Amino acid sequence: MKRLNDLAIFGGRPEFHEPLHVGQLYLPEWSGIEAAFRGIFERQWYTNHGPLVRQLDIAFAKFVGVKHAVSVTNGTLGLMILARALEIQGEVIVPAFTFPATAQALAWGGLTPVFCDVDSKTHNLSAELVRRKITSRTRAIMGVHLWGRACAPDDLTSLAKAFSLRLIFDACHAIGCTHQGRRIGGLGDAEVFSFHATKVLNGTEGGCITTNDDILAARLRTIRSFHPSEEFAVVPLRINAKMSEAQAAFALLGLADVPRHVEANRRRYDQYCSRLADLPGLSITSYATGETNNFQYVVADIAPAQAGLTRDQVVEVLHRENVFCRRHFHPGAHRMPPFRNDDRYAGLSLPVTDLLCQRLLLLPNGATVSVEDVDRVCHLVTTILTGAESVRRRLEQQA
């Protein structure tokens, strides 16, 4: 195991020869892929709502316990389509502490994002914070189930009803996660999932919108395609966002493997928690007992005053070791284009979001990360923080 002077910033070799990433990258067994693709080639039905896409819609609706699932090209297009299908105009309250696609999809859908701060403990919207942002122009609330933790669905539902607002959720982190013992997917008016390769269930790319609203589901199915056989409702605009048969094949195969992948994630998550428990200035985000999480995110909070290093300094040292942890969601959606240059967002005060953007990092987890890899990452982090003063001086010399 490395000692302080063996770190790459002091001239040593990187701990990992190949980069170690955050993303899940779970793939089905090759035999399943081969059989599924043989069927696609035999049918010669590659896109335009083939049998595998229809099968996935049914299977995922059953998986999350809703009436309708509408599979699409990716999660971002799912958010865009949902924004259009709501048939509203005006403002939507959304957290600034989220992936930029969450807010930009609303803008693509002709709506105006209103950025809200998040709760310091949950990292999610709260009804109290959202209430302060509601005006006569507000038409909807979009919550994000960050790290797979349910975003105050009960309180936000009550708030939305009180003000006659639509309530939707970005559930891209929440595949297989639960709220009050039920899988996330049927909350609010609709929820959007991502089947990106970095998720615990993937179609290599892809996404899905889930809802119990028959009318909304009909609009969603029509908007996602120009295909003449897929007209379920009268809509003003349509887009090509249909999922391919190849994507559906991967997602269907992966659906059966979700419990196994979650258990593997949990083992690595527990190992991180155990190995890093006693380090001053570092804490790992916890998940509610009694609820199911997919554990695809190992979120570390670096408190610089106690750790002796900033989050960005820790990230720089780990990157030199080929440990490519991520700074989610630096610098915040409100500080990214196009919003940072928009006068409507000038002077926006979101202190918790800004603090989280400065302190949180994601540690590697998923199919490409072994138990031994976690041990090596934990040893690196321990070495860095126990030698914080020397590390800081070295980084300052190299700046």
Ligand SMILES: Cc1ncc(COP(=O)(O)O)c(C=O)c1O
Second form
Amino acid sequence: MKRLNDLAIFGGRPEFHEPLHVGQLYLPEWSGIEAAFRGIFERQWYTNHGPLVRQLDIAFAKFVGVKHAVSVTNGTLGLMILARALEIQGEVIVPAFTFPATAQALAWGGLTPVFCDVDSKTHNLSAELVRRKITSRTRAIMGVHLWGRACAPDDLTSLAKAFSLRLIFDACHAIGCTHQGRRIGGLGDAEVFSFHATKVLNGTEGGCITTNDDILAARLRTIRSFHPSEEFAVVPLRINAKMSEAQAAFALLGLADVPRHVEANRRRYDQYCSRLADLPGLSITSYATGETNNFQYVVADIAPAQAGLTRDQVVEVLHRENVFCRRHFHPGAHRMPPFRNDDRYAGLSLPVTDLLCQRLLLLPNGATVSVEDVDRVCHLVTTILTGAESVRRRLEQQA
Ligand SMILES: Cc1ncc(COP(=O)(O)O)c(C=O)c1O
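Return the structure block for the form predicted in complex with this ligand; the form predicted alone was the one displayed.
Below is the whole assembly, all chains and molecules, this chain first.
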């Protein structure tokens, strides 16, 4: 095990030669890519609702068990066009503890995000927290299935019904994850997935909106492009959010591999949990037994009083070892532009969000992270936290 003096921040050699990032890529076999791309070149049909995109829409709808899947360029555009397709105006209750796209997509869609705190255990919205934010201006609730954990769908559905609100979900983390044994995708009015290169289903970029609502699906498909053949509803505005054939080729190949990747992620996640189990002040977020998670995210909570170091100090030391663990999310969406500079959000108090923004870090996981890599990261974390007192003193001296 590396000793304290050997840590890169104190002059030693970095543990990893190459950067080890949090989201490691899930790539299809080269032979599959080659065959799919040969087909695209032979057909000379590269974009504009080609056969692979149509195939993906059908395959993804089947995968999640919904009527409609509408592929788009990326998850952000999916959220933006969903915000438009709802044909509402006013406020949408949304967590601030999320990727910036969640709330900013609402703003792009002409809606006003109202930030809500999250539950300290699930890191998600709860119906109780949301209820306190409902006013006469509220038109919708947007939950985020953070880390692939379903965001209180049953309670939020009842709440939305009671107040006649639309309910949508950012499911960008939730590919292959379940709620009550059924794959996430058919909850609320619609859900939005991301097929970004770091996600367990990699379309390089890409995303998909899923819904059981025929009218909403027609609006989404119309808003998604300017193509005359794709006009299924009367909509006030359209945009180019089409997925290309190249993206669809990656995503289709990746779809078949999701169960295999999830299983491998789970093994690495279990390895992290058992190797880091006894470290004071560090706990790994656990997922509901009886549900499927994609284990894309290994989320560590660093409690500074018990750990003897802050999350940021741990991150600083790991980065110098070329372990690019991420502070997800930091800061919360409410403390980022444009909301940070908007008087309407001045004085907003979201204590749990602010605490999580200071304490959570993501550890590397994904297809190209080996068992040995996890071992070496765990060794590093153990060295840092068992020598926390000394690490902190030396960091303070260096500052
Ligand atoms: C919670 C969440 N929402 C939205 C997005 C945006 O997705 P995309 O990168 O496909 O635009 C992401 C991306 O990581 C995300 O994590």
